[in-house]
Structure formats: structure tokens, C-alpha cells
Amino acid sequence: MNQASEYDAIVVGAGIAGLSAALYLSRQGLKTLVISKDLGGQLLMAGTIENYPGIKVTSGAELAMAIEDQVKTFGGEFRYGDVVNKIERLEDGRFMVSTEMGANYICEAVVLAFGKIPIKMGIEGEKEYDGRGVSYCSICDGPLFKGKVTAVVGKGIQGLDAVLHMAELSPKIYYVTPTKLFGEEELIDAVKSLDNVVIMEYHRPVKVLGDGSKVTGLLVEDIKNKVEKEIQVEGIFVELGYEAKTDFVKGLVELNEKNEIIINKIGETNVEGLFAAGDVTDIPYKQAVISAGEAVKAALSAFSYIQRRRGRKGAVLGDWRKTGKVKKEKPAFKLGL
């Protein structure tokens, strides 16, 4: 086993939840490490964000980079390109966090904020051409296929949104969906009105076709009559939704029927010292600002937990102060009776 590096807190995931948790942990003076496959997570799929409080317009990537810079300002560290695959509780109450690349870390508290991952098609050729024509983010990779014939394999609002986005970039798009079109009527009408979109309802993907280096087509099957058809495309965008990949914490933390991590109102799991936030939890309304807020609660709970472990009072710095004691201001007026 590789020698384990020690931190006060470790955040698993660098999406909006992971970054927000890391910001508040590092700001409280804790030695904090963020472990993630990439920076941004699902946030990268948001080309334009217009509903984040205080920010008129930004992109998911810009928001992620801005928060990452804030975290680094407070001393937070990042390890990208790796994935946590095991967490175990040590005899002294700390945690051992291990990754796929063989790295080991010890910490007093862990915040699980690794979000959800795209649901894959599960067909031949998908893995082989992942990143070479098969994409799970039309917002991220769509511009790479400008002027090329593409396919969107999806369903619901997510699939419709991807089609509308790609319609501005591709001369022809095949929309392969296993059901009848469903979602917001406005989106359905918009997709149906596009001349460059071929809608293939009740079809499923069978095989990704390629020349060994890139995608050249997609074999699909008509679900009703079992007839297969090959469509010639250079890009395939998979928009089938997302799932929580929580297998590595199964048996450690309590999960619901969707494999989401169950938390209380302050981000605690059923394991002391182990916290969670964001889309990977059972909190409804999967929105960036909600994930950020939930992550802040989890981070402050983790800080308080660490302080208690060390026999200290868990004083949390408020947003209205920098350092030192809170200065009490005299009221500007008194309310009359």
C-alpha cells in the first residue's frame, strides 16, 4: 500500500457541490483535498447559466473555474484525473480514502459530492468510441461536430434540449428515442418544426459503427417490428439521463431505492464524519444553486464535527466578518410599541 497523505477533510467530486464544499472547508482553515475525474462535472453541460443568484449570465465551465480559483486562494488542493473507489473507517475514527490509481489519503471528515453520471447506451462499440465520436454532453462537445451529420440518442426533456442545441450546428440530425416524444409541449413542437431533424420514435441503438479511429454510423432497431437500420453519422450524443454510481459506498452509508445517499437537513449521513451533498443525495430539485447551498451546509457540519473531535468549539466564520470578534452594532432605531 502506498503511504497515505493526511488531510483534515476530503471532498469527493468537483462539480458545483464539491467545489462549494471545498470553498467553505478551506475558508475555515482546514487542510482540504478535492479528488475528481475532472473539474466541473455536470456543471460543464450548462452552456449558459442565467439563474445563479448574483450572476446575470455565465457558463458552467466559467463558474467552475471561478470557484476553483477561490478554493485555491484559501489553500485548497485538487487531484484531477482520478476516481475514489473505496472509503473505510479506521480504528481511530478517521477515514482512509483510496483511488483507482492507487493513491491513499487519511482524513477526519469526508464530503461525498460526486454527483451523477450519464446513463450509457450499453451497446457494442460505445466504450471503444467514447471520446471519438460518442459523447455524453452536447453542450460540451457539440461545437466539435459543427457541419457534420449527428445523432442524438435520448428521451424526455434532456433529449429534446440536445436536439435543439445540435440543430444549430449539424446539417442533419437523427433523434433516436425508445418511446413516443414526451416532455414540454413547447420543446416537442420546436423539434418537430425543424427541417434538419429526422425523428425516430420507438427506436433503440444496437451498435456504434466506426473505422477504428472514429464513429461512422449507428445501427438502430425499430422496437415495434424488430427491423434494423444503419444511419450514417459522425457523432452520437447520448442523452438518456443520469444515475448515481454509489456502489463503492454501498454498505457504508444508507442509500435509497435510487441509490442516492440519504442525508439529514445539515448534510450528515448515517455515518459520523461522513457527509454528502448535491445530486448524489436524496434531496429533490437538482439545481446548481441548491447543490451549492446543500454543500455549504455539509461543509460547515464537517467543520463542526472536526472541531468537536479536537475538543474545540465549532465556531464558524460568518459571511459578514473577516477575522476577529463580531462587532455588535447599535440599532439605528427602536421599534415603538
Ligand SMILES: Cc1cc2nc3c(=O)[nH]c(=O)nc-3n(C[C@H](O)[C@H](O)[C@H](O)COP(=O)(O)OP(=O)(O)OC[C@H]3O[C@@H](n4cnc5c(N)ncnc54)[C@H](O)[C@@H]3O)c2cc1C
The other form holds:
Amino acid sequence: MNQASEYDAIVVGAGIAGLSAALYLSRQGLKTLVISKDLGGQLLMAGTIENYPGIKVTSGAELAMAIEDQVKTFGGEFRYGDVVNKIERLEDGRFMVSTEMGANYICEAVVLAFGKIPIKMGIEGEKEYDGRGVSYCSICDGPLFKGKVTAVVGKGIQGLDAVLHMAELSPKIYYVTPTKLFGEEELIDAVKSLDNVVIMEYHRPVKVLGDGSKVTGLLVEDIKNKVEKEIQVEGIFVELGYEAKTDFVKGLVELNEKNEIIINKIGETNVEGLFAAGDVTDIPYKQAVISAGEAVKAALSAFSYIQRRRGRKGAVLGDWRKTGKVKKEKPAFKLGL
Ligand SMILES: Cc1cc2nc3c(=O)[nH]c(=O)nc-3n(C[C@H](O)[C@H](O)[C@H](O)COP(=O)(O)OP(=O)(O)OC[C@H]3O[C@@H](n4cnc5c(N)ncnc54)[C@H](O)[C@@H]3O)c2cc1C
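The form predicted alone done, now the form predicted together with the ligand:
To see the whole picture, the full complex is given below, headed by that same chain.
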């Protein structure tokens, strides 16, 4: 095993939740590391943001880079391009955080902020052509397919939005959707009114077709008649929703039926020292400003936890803890130590 570097706190994920948590942790003087696949997470897909308080309009990427810069001014460190795949509690109560690339880190508190990722089609050829015609973000990648025939595989408002967006760029779009169109009436009417959209209700994708280097088509099935049909497209936009990929923390923290991490009002999970925030948690209304605010709560709770662990009284929480309103102060189950 590689020698483990030591930190006070580790944040998993550099979306707006992870970045906001890192800002507060590092500003409190804690040696903080953020480990993330990428910088920005869903902010990159959001394109233009017009509802972040105090900022009239910004791009998700700009917002992420601005917070990253702010974190760095307080000494926060980043490790990008790696994925956390294991978190264990050590005998002394600290955590060992391990990554796919074989790095190990030890810390006193962890903030889980690894968000949600797009739901995949789960069909043959999808992985092979990911990034070579298969995309999970029409807002980000749509312009790359300007002038090309494309398909949107989606449902609900997300699918309809993607179709409307692609209709500006593609001469022809197939909308492959497993049910009848549903979502806002206005959006449905707008999609139905477009001449360049072929609506394929009650159809499901079966196989991504390609020439070895790029997508050339999509095999779809008419769910009602069980008839398969090939459509010739150069781009496939998957807009089926988002899911929390919490497999690696299953058995460590308590999850709800949607595999979201259950937290209390101050970002604590059921495990002492493990905090969570943002879209990966069971908090409703998945929005950037909510992720940021929840992350600040989790970071302050983590700071307070570290202070208490170190025997320092009067940490941030103040009266809140004395009121006994924190649901679970102790882990709800043993971690097999
Ligand atoms: C198309 C779209 C438009 C949107 N528009 C708006 C809008 O206008 N206004 C608004 O407020 N909100 C909007 N949202 C919602 C908002 O973007 C999200 O609620 C918010 O960005 C979630 O932030 P997060 O940090 O919790 O998670 P995420 O943004 O999902 O970030 C998670 C981070 O963790 C990383 N990660 C994942 N797993 C691991 C792992 N195992 N190890 C290491 N790193 C990992 C990811 O790479 C990512 O960097 C939009 C979302 C989408 C998809």
C-alpha cells in the first residue's frame, strides 16, 4: 500500500457542494484536500446560471473556477482526475480514503459531496461510443453536432428540453422515449410543433451502432409491437435523469431508497466524522445554491467535530447541540471495528 498523506479534512467531489465545503474548511485553517473526477460536476452541464444570488448571469464553469480559486487562497488542495472508491474508519477514529488510482489519504473528517451522474441507457455500444457520438449533456455537447442528424433518448421535462435545444442545431432529431410524452404542457406543445422532430413514443434504445470510431445509428424497439428499427444518427443524447452513485459507501453510511445519503439538518450522516452535502444527499430541491448552503453547514459541522475531537470546547455549533436537536450524535451502527 502507498504511504498515506494526512489531512484534517477531505472533501469528495468538486461540484459546487464540494467546493463550498472546501472553502469553509480551508478558511477555518484546516488542512483540506478535495478529491474529484472533475472540477464543477453538474455546473458544467448547467450552461448559463441565472439564479445564483448576487450574480445576475454566469456560466457554471466560471462559477466553479471562481470558488476553486477562492479555496486555493486559503490553502485548500485539489486532486483531480481520480475517483474515491473506498472509505474506511481506522481504529483511532480517523478515516482512510482510497482512490481508483491507488492513492490513500488519512483524515479526521470527510465531507461526501459527490453529487449525481446521468442515468445510462445500459445498452450494447453505449460505453464504446461514449464521447464519440454518445453524450449525456445536450447543452454541453449539442453544438458539436450542428448540422447533423441526432437522437435524444429521454423522458419527461429533461428529454423535452433537450429536444427543443437540439432542434435549433440539428436538421432532424428523433426523440426516443419509453412512454407517452409527459412534462409541462407548454414544452410538449412546443416539441409537437417542430417540423424537424420525429417523436418515437413507447420506444426504447437497444444498441448503439457505429463504425468503430464514431456513432452511425441507433437500434430502437417499438415496445408495444416488439418491432426493431434502425435510425441513422451521428449523435445520441441521453437525457434520462440523474442518479446518486453511492455504491462505494453502501454499508458505511445510511442511504434512502433512492440511494441518497441521509443527513440531518447540519449535514451529519449517521457516522460520526462523516458529513455529506448537495445532490448526493436526501435534501430536496437539487439546486446550486442549495448544494452550496448545505455544504457550508456540513463543513461547519465537520470543523466543530474536529475541534471537539481535539478537546477544544466552544466550537461553532454553540447552542444548537445543547438543545439536543441533532438527531444522531453517535453512529447508528458499528462499523465492525
Ligand atoms: C442541465 C442542468 C441544468 C441545471 N441548471 C441549474 C440552474 O440553472 N440553477 C441551479 O441552481 N441549479 C441548476 N442545476 C442543478 C445544479 O447544477 C446541481 O444541483 C448542483 O450543481 C449539484 O452540485 P453537487 O456539488 O451537489 O454535485 P455535482 O455537481 O454532481 O458534483 C459532484 C462532483 O463529484 C465528483 N465525483 C463523483 N463521484 C466521485 C467519486 N467517487 N470520487 C471523486 N469525485 C467524484 C464529480 O465528478 C463532480 O465533480 C442544473 C443541473 C443540470 C444537470
